[in-house]
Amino acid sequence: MRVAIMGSGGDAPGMNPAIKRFVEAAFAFDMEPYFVFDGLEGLIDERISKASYEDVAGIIHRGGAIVGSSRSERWYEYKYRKKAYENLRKAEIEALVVMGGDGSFKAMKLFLEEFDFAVIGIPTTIDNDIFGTDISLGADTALNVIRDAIDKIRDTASTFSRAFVIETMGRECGYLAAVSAVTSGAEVCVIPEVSFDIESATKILKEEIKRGRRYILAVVAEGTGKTEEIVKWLKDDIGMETRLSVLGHIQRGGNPTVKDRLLGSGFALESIKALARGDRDRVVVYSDSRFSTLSFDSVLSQKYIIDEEILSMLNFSG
C-alpha cells in the first residue's frame, strides 16, 4: 500500500516530527511512504515523490515542514480536484495523510464526497480550534513562544511603568490568549468566547494603581478585533502610557517542544494504524490522554470550546 503525507494551510511546530514518524511507521506496517510537496497546490501540480529514511533523518527538532504547505484557491474548482485525484492514482497512492486545520479538513471532506479515496487528518494548527481533540499539533510550542515574548515584555513594562497590549493569533478561537494570560499573570484578557466588562475592569485597575500597581499586561486575541480599542482604553481611561506588541507569525515558528514532538509522533503513528485497519475518512484526535479517531463529518459539524477550567482561571474583571 502506497501512502502519502502532506501539509495544508498554516504551518505549525511538530509537523516535522509527524513526518518523521509517518515514514518510519509506514515502513513498519509494510507500506510505501510518499511526500506531497507544497500542500493542495502541490497535489494539483503533481509534486509527489517517494520518501526514505534519509529524507527524515535529523528533522525532528526543526520547525516548519520539510514537505511545505499552501492554501489553494484552485482547489475549489472541480477540474483541479479531479486532477489531484488523477495524480494520486497515477502514482498508485491509495491513501493520504493531511496535516491541517479546519479549512484543510473542509477541503478534504469535499474531496471525499467526490472521489473514492482514503484520507486521514492530523489536527495541525496553533489556534487549537479543532473539535474532538484536547490539543492540536503546534499549539504547545506557540504557547511557549508567547510565554517567552510576554516574559520579556514584562521586563520593560515594569521598568517604565507602562501598559502593554499583546495580540495573539488564533482566528476566532481565544485558546492561545486565554492560556497565555493565565500563565503570564496578565491583568487583562480579551477573547471572543467571553464578554469583557470594561467598566468593571476600569474600576479595578484604577484602584490597583492607587495601591501601587506599576504596569499592566493585557493579552488580546486577534479574533476579537478589539486590540486597538484596548490600547486606547488603557491610554485614555486608565491613564497609563501604553504600547502595542502584535506577536504575529513568530507564534508559528521555532523548534517544537517536547510535547509537540510527542504529539506529532503519536498523531502520525495513529494515522498509519487507522489506514492499516482500513479506515478511509477519519481525523486523529487526542483526548483523555489517548489517541483515537473521529469522522470528518463529526469534527467539522461541531465547534471547539475552550475548557471551562481554563476560563475559570482567567482574571476577568466582571
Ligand code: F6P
The other form holds:
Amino acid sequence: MRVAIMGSGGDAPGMNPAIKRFVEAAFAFDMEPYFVFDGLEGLIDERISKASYEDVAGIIHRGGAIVGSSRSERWYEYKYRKKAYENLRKAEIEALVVMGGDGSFKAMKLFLEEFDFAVIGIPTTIDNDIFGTDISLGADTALNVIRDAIDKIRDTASTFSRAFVIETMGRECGYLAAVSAVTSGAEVCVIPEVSFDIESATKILKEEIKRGRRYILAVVAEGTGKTEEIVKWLKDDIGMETRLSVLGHIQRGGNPTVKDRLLGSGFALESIKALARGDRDRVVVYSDSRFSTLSFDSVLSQKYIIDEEILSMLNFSG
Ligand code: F6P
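Complement to the form predicted on its own: the form predicted in complex with the named molecule:
And the full complex, kicking off with our chain again.
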C-alpha cells in the first residue's frame, strides 16, 4: 500500500519528527511512503515523490517541514480537487496523511465527501485551537519561543522601568497568550475567550505602582484585536512609558522541543496504525496522555476550549 504525507497551512515545529517517524513506521508496516510537496498546491500540481530513509535522516531537530506547505485558494474549485485525486490515483497512492489545522481539515473533509479515499489528519498548528486534542503539534515549541522572548523583554523592561505589550499569534484562540502569561508571570493577559476588566486592572496596577512596581508585562492575543488599545491604556491611564513587541512569525520557527518531537513521532505512528486498521476518515488526537482518533466531522463540528484551570491562573482576566 502506498501512503503519502503532506503539510498544509501554517507550518509548525514538530512536522519533521512526524515526517521521519511516518517514513519509518510505513516501512515497518510494509507500506510504501511518499511525499507530497508544498501542501495542497503541490498536490494539485503533482509534486509527489517516493520517500526513503535517506530523505529523513538528520531532520528530527529541524523546525519547518522538509515537504513544505501552502495555503491554497485553487483547492476550493472542484476541478483542482479532481486533479489532486487523479494525481494520487496515477501515483497509485491509496492514503494521505495531512499535517494541518482546522482550515486544512475542512479542505480534506470536502475531498472525502467527493472522492473515495483514505485521509488521516495530524493536528498541526501553533495556535492549539483544534477540538479533541489536548495539544496540537508545534504549540509547545511556540510557547517556549514566546517564553524566551518574554524573558528577554523582562530584562529590558525591569532595567528601564517600562511597560511592554507582547502580542502573540493564535488566530481566534488565546491559548498561546494565556499559557505564556501564566508561565512568564505577566501582569496583564488579554485573550478573546475572557472579557478583560480594564477598571479593575487599572485599580490594581495603580496600587502596585504606588507600592513600588517598576515595570509591567502585558500579553495580548492577536485574536482580540486590542493590541493598540492596551498600549494606549498603559501609556495614558496607567502612566508608564510603553513599548510594543509583536512576536510574529518567530513563533512558528525553531528546533522542536522534546515534547513536540515526541508528539510528532506519536501522531505519525498512530496515523500509520490507523491506516493499517483500514481507517479512512480520522484525525489522530492526543488526550489524557493517550493517542486515539476521531472523525473529521466530530473534530470540525466542535470548538476547542481552553482548560478552565489555565484560565483560573490568569491575574486580571474575568
Ligand atoms: O495558524 C498559524 C498562524 O501562525 C496564526 O497564528 C497566524 O494568525 C497565521 O498563521 C499567520 O498566517 P500567515 O503565515 O499566512 O501570515
